[in-house]
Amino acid sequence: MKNHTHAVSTDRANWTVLLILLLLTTLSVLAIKLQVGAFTVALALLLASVKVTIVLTYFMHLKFEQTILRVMVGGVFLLFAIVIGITFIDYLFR
């Protein structure tokens, strides 16, 4: 087993990281305010997506693990996104 290291974030890192969160936040609120059809709720999950990947990211270090575990999440975003697709798909055709 190897010897771990805790990751330690910085101030500037952290302050970064949350003024990202609220612009993103701000554009998921536009986005349903602006009302683009079809691709309002697509939008919407697109930026709470990329929101969910910078907080494990960063707040819960997943930049810091193992690579396996790295690409276990990202196994449960490529089944997420699938199952997103397969309603959008299932809501067209309807």
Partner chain sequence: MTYTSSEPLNYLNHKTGLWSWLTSSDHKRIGLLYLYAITIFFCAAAILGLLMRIEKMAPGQTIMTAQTYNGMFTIHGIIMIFIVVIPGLAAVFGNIFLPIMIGARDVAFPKLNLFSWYIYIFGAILGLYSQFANGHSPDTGWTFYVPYSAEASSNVVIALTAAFVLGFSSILTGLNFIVTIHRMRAPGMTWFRMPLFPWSLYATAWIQILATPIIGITLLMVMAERLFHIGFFDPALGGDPVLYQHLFWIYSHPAVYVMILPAMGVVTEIFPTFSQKPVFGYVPIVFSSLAIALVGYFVWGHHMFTSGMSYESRWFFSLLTFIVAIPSAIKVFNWLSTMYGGSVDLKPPLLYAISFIFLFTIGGFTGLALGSLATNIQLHNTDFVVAHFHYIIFGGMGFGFFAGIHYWFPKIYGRMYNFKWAYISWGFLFTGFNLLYFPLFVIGIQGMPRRYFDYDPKFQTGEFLSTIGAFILIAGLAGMISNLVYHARKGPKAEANPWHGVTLEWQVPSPPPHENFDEIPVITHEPYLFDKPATK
The other form holds:
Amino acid sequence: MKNHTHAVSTDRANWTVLLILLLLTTLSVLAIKLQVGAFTVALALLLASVKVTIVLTYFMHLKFEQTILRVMVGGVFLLFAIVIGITFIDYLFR
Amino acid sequence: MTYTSSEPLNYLNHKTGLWSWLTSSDHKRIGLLYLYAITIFFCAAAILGLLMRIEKMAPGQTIMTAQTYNGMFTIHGIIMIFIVVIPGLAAVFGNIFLPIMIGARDVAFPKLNLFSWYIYIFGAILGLYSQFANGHSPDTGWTFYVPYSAEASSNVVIALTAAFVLGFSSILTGLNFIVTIHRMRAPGMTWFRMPLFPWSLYATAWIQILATPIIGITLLMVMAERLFHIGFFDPALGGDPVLYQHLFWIYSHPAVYVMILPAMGVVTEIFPTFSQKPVFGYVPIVFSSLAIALVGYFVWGHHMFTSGMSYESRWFFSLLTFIVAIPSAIKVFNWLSTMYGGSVDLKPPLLYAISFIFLFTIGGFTGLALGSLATNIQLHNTDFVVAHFHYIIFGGMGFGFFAGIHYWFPKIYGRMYNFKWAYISWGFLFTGFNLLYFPLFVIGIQGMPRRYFDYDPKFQTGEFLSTIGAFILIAGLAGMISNLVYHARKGPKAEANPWHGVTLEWQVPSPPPHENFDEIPVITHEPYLFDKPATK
Amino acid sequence: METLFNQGSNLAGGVDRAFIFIFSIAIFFTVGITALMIYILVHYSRKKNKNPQQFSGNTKLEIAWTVIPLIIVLVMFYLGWSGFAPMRKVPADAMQVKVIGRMWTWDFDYGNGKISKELVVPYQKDVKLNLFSADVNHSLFIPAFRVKEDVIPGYNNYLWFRPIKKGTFDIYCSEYCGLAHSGMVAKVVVMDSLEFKGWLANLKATGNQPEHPGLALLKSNTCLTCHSLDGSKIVGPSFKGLFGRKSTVVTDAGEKEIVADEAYIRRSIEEPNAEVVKGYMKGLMQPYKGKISEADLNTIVDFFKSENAKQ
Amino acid sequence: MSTNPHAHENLIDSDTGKMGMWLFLFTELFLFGGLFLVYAVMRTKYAADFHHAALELNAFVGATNTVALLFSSMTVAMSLTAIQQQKSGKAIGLIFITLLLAGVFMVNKYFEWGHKFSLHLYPGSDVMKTLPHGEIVFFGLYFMMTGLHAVHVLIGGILLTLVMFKIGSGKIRHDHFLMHENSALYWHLVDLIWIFIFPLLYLIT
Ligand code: HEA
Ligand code: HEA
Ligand code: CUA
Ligand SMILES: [Cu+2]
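Same protein, different form: I have the form predicted alone, so give me the form predicted in complex with the partner chain.
Below is the whole assembly, all chains and molecules, this chain first.
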């Protein structure tokens, strides 16, 4: 087995990550309840994206992985965003 | 190499019996399993194609009812697209040669590889079954457009499941190839020392894994629509039929590049070998493959120009469609320059490869006529489209495949086919092909719609010529297939490197031994150097 | 190339300009590439040229054959776009016709209940067609006019043109819509304005008559996919003259003669495979027992009766 | 009947195996991606209806499930740490907690769906037919998204159960835990998708 660098994340670190995630969840629920105007949806999605990034980086260990994997994951999300964007060129201009 | 016995052990004979084939995780054997399955399905669908041509010889009903005809082009399209050409080249030649060409003993996940073959067979059989189950075949066209496909009282759900299952097999193959290329290259084989066929497979594999899931979920939604009346696409329930078309083409346009990219990879191997000259423009060819894969992902809307899309997205998609033609152009010019100044030997593989260029150019330029907004209005859903994609799929991917099989045949079987026989079959194939599809361009421009069982007598000349072409084509195909099938067992023994190729597959014995290499080779320079040995 | 130069509408010119440019380029390159290949095969054949040159790239050439095709395709794009742009800009005073596509006929609704089976339009006047579908996707295609737009349920797509030639031209349905897709054809007739006015005035207002509710049920249950109203045979026997018709049916017990009365029609809908009309296949029509309510069945039978009474 | 002298599992090193898993996860992302795309389009078309229909959903249940999944994601991550530190017992315990949390999720889901069915809010029902178009589409999406997600929870649960037994029998060890790692990745993906589903379905305004 070559280049095996498994950084082991401590339990403490895992708890911290969880706490942050729970906090963000609470935030998004609150944001909805408080109705921060036109940006509510954007905010909810933004918070979700932050959460997803955290899960990817820490729980899924992307932080410690080969660079190529990080590039791939980034690329895949970008690709999906572009596809949605292009579809909306149709729907927004009808 | 130390093989001395008269029949050296190789991947074909080191174990025998049907069972040893059906359970083998050897990439070469799996490749052959795909080859045999695909050939059978191809012949089945081709015969349907012929029957359709006979039906269209004259206006009105000739040999079948409208119902049968509609079912027939549907199943012809489904088999050809989902069962033959999408898996086709990658699964056959990719499996057999990818590991050898990058100096590996096998793919990254051999068992998964065998598993994808079984999924493929399961999907394919399901696809055929959908044709016969309950006494009538699905008749939606291979595009399954809603709302018709959500209402038509036929075996659409089975056909959808088949396409779904086949997609899964395609994903697993693509996944396997990407990991193989990333992790299993021989020592010294940097990315830019990798031959171009593996490069084209790499680009293809990304499309396979990133586009196929979209069709998967789309087909699931159509099934849910049919089974539970969910209403994603049914306007009566608030659904949106045009959204279906978006989803369908988000997959199916990139899928056309899944068909053509490996074929381009194959001919890119053939030109240097038969000119004994390095590939011209290695780096541009690599990047054009990647560019086709990437930009090809964003042009799906060109299938929907008349669907009432917004004006903005129409011109946007049209513009991108034109951009995606550029990498193809780059490739064509590089192939020509590869031959230029070489020592060109017109053996059957090269003959097929240059026919590929000719037919692909015609198919590609008619693609441009379709991609242009004004002309698309006239041509959309006419026989012009039918001619375009037969030229580019059959003429491109098909002839690429034929080129590949003639090129690698001696490596796969260790025997040689008959050249004269091959040239004559080519003559019939090529003539028949052009006679079959060229008239469709003409009547397409005049307005003959596709998927028409019956037609206006003014189109008859074209339709009739086309049918004659189909008969000539058959003769060629039958000749080619029988030449290969016969000589696979009975042909004279071939040398290990009959064409003097320099990529790794030509450095191993023919047929290759079970684990390809006694010793994993060490690569010291770029591929395609005809004045240096490939490995140290 | 009859159609290519048969320009029936004001929009055809722009389309054909793009055609001519694209095809000229295509022919030029295809012929050029083929000629080059033949030249290479002859001139550099292995017999003549034993020593292949070993060059493997040229940056200037690569740039040339990236940039030149790029320019060419941008011109193609421009021509395509400029031929297309006017198609979406409908003149404000265009005459409006509502087009309804349904399996497998076209209806052209001129308003006030005036519905025609032929599209009749005045010469040199702008016409806008508003496209509606009653069931699945269709597409209205007039080759001579170079116009085509899909007719999709739930959407109101449109197209327009100004006829510049008098005469009769074909209309095709160019989106697959089921069994008789290829039969979904009609004609467009271009006539003088005066003549047109006369025609329109004489057009009977059939559309005002309310549709029999039974007919609506036949449509909504997709019966008409397999049964025609005009006597033609599709998958099943035509509904024309059904009520009171004598025919031979095949049952498990053998053949027998029946007269299509109310009870028979009901049986045929609920259990179609028990008595199969001779010459038709068993198992094609699904049993509708439980799928069509009692009241609806009565309405359907009533429709058949009323059709019978008309004749 | 392996014809191969090498047992192939041993040939697959962990980086190779993991890359394969990630690629597979990409396909899963795009599978749900298709649904998200439909969601996005439909939501722009029927913004008001979506809002109204979303009121039918219980944000509290959704939030509980979110917490359950986040929690389980953590326990799985911890179990992976534990196995690397040669604490098999702890690893098994943590996976067991994960499975319990998955159970909580599924039970919640069961009641949630059951409630919808009791209100006749399911595709094809008579009540459904009377709703405005946007709401029909919303509930269609709701059932399809949560249903497909629940299937993934089930698959993930099965994988983790297998992992648990393999740790027990010593087949997964501190120096051989690719399957554990990949199942964990899968489980995180299930969590990740839910992170998007939750605000999109339950928290609409
Ligand atoms: C292998 C499959 C394959 C490939 C590679 C392509 C390649 C292309 N296709 Fe094709 N296409 C199909 C398979 C394929 N297509 C299928 C199956 C359909 C029908 C689906 C259905 O409805 O059933 C279809 C339909 C289709 C349509 C929709 C038609 C319609 O229904 O209205 C369009 C429209 O833009 C299109 C365009 C193109 C273009 C621009 C390319 C380009 O990539 C072509 C690029 C190639 C060249 C341009 C030629 C080579 C270049 C040179 C010789 C150099 C000189 C070049 C210049 C100066 C520009 N195709
Ligand atoms: C790989 C793709 C592929 C290939 C190779 C072909 C090959 C052929 N196709 Fe293709 N075709 C499609 C893909 C393909 N097709 C698709 C995707 C559609 C669209 C479907 C839709 O609209 O939904 C279509 C639609 C289509 C139509 C249009 C239907 C319509 O719109 O009305 C027609 C009509 O002529 C046709 C004809 C043919 C013919 C004659 C061949 C021939 O080239 C076949 C050549 C082969 C033979 C004639 C026989 C070979 C036989 C032997 C070698 C005998 C030996 C073997 C045994 C005895 C077992 N096809
Ligand atoms: Cu209507 Cu085809
Ligand atoms: Cu396309």
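In this text, rigid core is short for the largest set of C-alphas that superpose within 1.5 Å between two forms. Residue numbers count along the first chain shown, from 1. Being a predicted model, the structure only gives us computed values, none of them experimental.
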| query | finding |
| --- | --- |
| Rigid core superposed: residue 17 CA moves 2 Å or more between these two forms | no |
